[in-house]
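Let's start with one chain on its own, the form predicted alone, as structure tokens.
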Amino acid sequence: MSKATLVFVLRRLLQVIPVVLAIAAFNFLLLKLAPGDAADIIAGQMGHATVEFTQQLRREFGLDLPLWEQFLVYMTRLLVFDLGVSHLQGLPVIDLILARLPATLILMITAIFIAVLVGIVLGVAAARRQGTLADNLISTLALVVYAIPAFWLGLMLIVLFSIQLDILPSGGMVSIGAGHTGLAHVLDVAWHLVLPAVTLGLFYVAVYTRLMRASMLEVYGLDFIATARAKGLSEGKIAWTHAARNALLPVATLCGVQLGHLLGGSILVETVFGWPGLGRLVFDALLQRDLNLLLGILFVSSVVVVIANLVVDLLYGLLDPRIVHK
């Protein structure tokens, strides 16, 4: 790693810390504005709980403290990465999150890989055939897929591939009772991953297709493309060797920006397909008003998104080395 790259990475890391802390503070204050708390939920589940019992729960959970004091306690614990304990499940928040985080990361990485790969291929194909039937067909299909709600698309894929054709599992992450290990387990997870990853990824294919097409058309107008054509290079070589690399810069930027949106979209997809990731955990925490668990998920999610954006910045530096030296 060169000195310039190292300085670039350190500068980005120093920017990450205040961003993550600011997001954590905003999430805390925002959730505190919502009515109800974990004590109300627990008391409601018991059915016959008294007001005194509810107040006792609030004292045990520290919910009776002034808002500013709760905020200071939360931020202080956060500095040592202490996410607290889930009030309803009685387990450390970090343990609950780490048990679900791998499933969400697998889904997100696979979905973004599908979206970027398919979007780049279709975008280059459309740009090379600008104004033709193929260009119009690709653009129309991309917009149609973008307009379809993710949950409805997921349900339709389940109906087609799980119910009608019976070739893909409709939900879950592994086959129940199969007891696979090693490579068989990996293949089983991959087989269950197909539908949720395709559902989540297809929504973003249209975005990357349109962006790659527009970026390719812009690059086609530059002087070095005219020079490559003057040298007698084939259109395919010009597109994939010379134009595509320069056209990827906006795609890489958008990929980093959309990671947070992708994480939010995974909540619906995980619910539809029963995928045991953070999305399902967020949904349950919201219903149960488990503030510690919800704050922990939001904090870890923000860290994941910020780190992913850092990786995208590094990738951007590889695509355009001038960025590193700025």
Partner chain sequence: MRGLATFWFRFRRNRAAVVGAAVLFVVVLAAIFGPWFYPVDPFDMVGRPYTVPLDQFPLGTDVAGRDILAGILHGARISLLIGLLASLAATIVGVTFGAIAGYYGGRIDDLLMRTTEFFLTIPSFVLAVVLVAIFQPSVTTVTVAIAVVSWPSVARLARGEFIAHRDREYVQGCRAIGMPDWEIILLQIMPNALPPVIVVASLMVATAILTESGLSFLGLSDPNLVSWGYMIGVARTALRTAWWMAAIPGLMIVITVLAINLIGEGLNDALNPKLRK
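After the form predicted alone, can we look at the form predicted together with the partner chain?
What comes next is one chain alone, with no partners or other molecules.
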């Protein structure tokens, strides 16, 4: 990493810290508007519980303090990356998040990988054959896929592949009780990953196909392609080495921006497939008013998005040598 790049990264980090802190504060105040708290939920789960019991829980959780004091406690802890303890599970929030984060990351990364890979191939293919039947077919398909709600697609894939054909698992991440280890375990997870990853990724396949196609067409209009053609380079080589590299820029940008979007989509997909990831945990924590856990997940996801954007900025430099970080 060059010194200029390092300075750039540090400057960007300094810029985003206030944004992340503002989000944390916003989340805290927003969630405080929710009716009921974790003490109510636990008392409710107990069947009949006395007022004293609920109050005792609030004391334990620090929910009896005045709002500003709770806010100060929260923000102070956040500055040292202490996310607190889950009210319902009694475990450090960071442990709970780390336990679920890998599942979500596997799902998201696989989905985005499928999307980018397939999207680029289809987008380039369509652009090269602009106006032909193949182009029209790809473009139309992309449009249709773009219109499908992911959760519904998931349900339909379950109907087809799990219920009718019975060839793929309908949910979960591993075959429990099978006790696979090593390679068998990896294959087992991969097997369970197929439907959720396709469900989550297909929408983005459409996005990237369209984007890549448009971007390619734009690049095709530039001078250096004509130069390359004049040099007598083959069309395939021009498409993949010259045009695609430049057309990738908007795709890379979008990848970063859409990470947050992807995390939102994973709530639905994880619900449909019972995938033990963060998306589902967010929803459960919200319904259980597990404030610390919920704030922790939202904080971590904001940080992940910020980091992803930063990585994209850096990638930009790699993909397009014209950009120099000042």
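Positions refer to the first chain, counted from 1. Every value quoted in this text rests on a predicted model; they were computed, and no experiment measured them. Here, rigid core means the biggest group of C-alpha atoms that superpose within 1.5 Å across both forms.
- At residue 15, the distance the Cα travels between the two forms is 3.1 Å after the core is superposed.
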